[in-house]
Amino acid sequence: MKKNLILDVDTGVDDAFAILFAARHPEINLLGITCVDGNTNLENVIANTLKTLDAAGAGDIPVARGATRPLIDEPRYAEFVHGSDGLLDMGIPPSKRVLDPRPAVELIRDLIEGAAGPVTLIPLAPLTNIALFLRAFPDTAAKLERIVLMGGSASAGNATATAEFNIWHDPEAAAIVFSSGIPITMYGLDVFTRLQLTHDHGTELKSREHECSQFSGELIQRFVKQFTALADQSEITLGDYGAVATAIAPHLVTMERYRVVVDTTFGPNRGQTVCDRRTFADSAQDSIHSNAPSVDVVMDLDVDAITEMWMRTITQ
């Protein structure tokens, strides 16, 4: 039986890798996609998402407009990584796909209520849309099988020394999601960069004739060039895709269950996902963590198998 998935994205290069996979994998029923500001502004995110679905050869998958900014903070984009348009300025013509008229929170509600079977929600972006959905439609949210999100870290950060970008972009939204009571899997920075591609992967994909491979190969090679200039490294990460892989192939990852608190203070650790890795005996007197939600945190993964699954799905 196919797995029902809804993606929430801020497309971005690695969101595009995830969308391509989810739209093409034979065991995924991609119910819809919602867009939120994050890597770039919302208009770019929407345009990039529609273009990526075109490249994937996807059918009529509804795409909805979400939040234009975090709940409290001003937007802070990552265009120095993803290019001024969020998709490395590839110059792709606008898609002719039509945006769904429903707001993101309503699309998520309708897709869950109308699904035949359980639904997994996969946020690959700041959690603003998801927090708004949880607040607007808690009864529908309770029907979710699980939330598998890309965000957070049980170790260091990237936006700051302690905070990962998606959580840092909207910590209040993240705190709402983590405390929702819905089962959560956190695919964070501890594994995020381990699924790596090189210029040669791009060459292999561009040797195939169909549009998805050509698009993916060009995206990889541009991203490698970008990272070579930014950080003098010749490998890039599949990034967000790993959360989708975790949702459909959890046997390929190793998870640890931790109590997690999102730091929403306005100090140097704002946006940190504080994972309590102590024993129960050590943490029993800590009222903050002892009452915090338990989250399944991905700490290890089968790099070769998960990377190969993406390549196979893109090229088939």
The other form holds:
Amino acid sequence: MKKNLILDVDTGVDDAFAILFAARHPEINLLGITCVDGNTNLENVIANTLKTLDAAGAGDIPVARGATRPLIDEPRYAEFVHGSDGLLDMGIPPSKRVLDPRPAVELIRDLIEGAAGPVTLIPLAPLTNIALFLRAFPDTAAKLERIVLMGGSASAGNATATAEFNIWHDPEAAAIVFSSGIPITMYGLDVFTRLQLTHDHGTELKSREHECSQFSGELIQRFVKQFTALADQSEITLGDYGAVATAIAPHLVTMERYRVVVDTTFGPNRGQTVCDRRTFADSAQDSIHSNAPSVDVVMDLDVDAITEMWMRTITQ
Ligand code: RIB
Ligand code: CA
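With the form predicted on its own already on screen, would you show the form predicted together with ligand RIB?
After this comes the whole thing, all chains and molecules, with the earlier chain placed first.
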């Protein structure tokens, strides 16, 4: 049976890698996509998401408008990584696809209520839309099979020394999602950069005829150029795609179960996902972590199999 997925995105180059895969994989039923500000502003995110669906050759998948900013903080974008339009300024004309008229939280509700089987929600972005959905429609949210999110870290951060970008962008939203009681898989920075591509992958994809391969190849080569300029680094990551791979092929990853607290204080660790990795925790002395939700955290993965699954799905 196909797996029912809903994506929440801030497209973003690696969100695009994830969307291309989810729209094309034969065992995925992509019910819809909701957009939120994050890597870039919401208008860019929407435009990039629709263009990516065009490149994927996707059918009529509903795409909805979500939050324009975090719950409390001001938005802080990552355009220095993803380009001024969030998709490396490829010069692709706007899509002719029409945005779904429903707000993101209503689209998520309707897709879950109308689905024939269980639904997995995959946030690849700051968790603002998901927190608003949980607060607006808790009974529908309780029907979710699982949330598999890209975000957080059990080790180092990227936006700050300890916080990953998606959680750091809206820590209050993340705290709401992590404490929701819904089963959560966290695909974070511990594995995020392990799925690597080079300029040669782009060349291979551009040698193929169809639009999805051409688009992907160009995006990869532009991202390699960007990272070479930014960090003298010639490999780029498939990033957010790994969370989608985890949702449909959990046998290809290794998870550890940790109690996780999202730091919502305004100190240097704001936005950190503090994972309790102690083998023995004296719960009497640690009321914070002993009452925190247990989360399945991806700590290792089959790099070759997951990378090959993406290349195969893009080119077939
Ligand atoms: O921190 C990783 C996140 O930022 C991902 O969601 C990705 O889109 C990147 O830009
Ligand atoms: Ca993202």
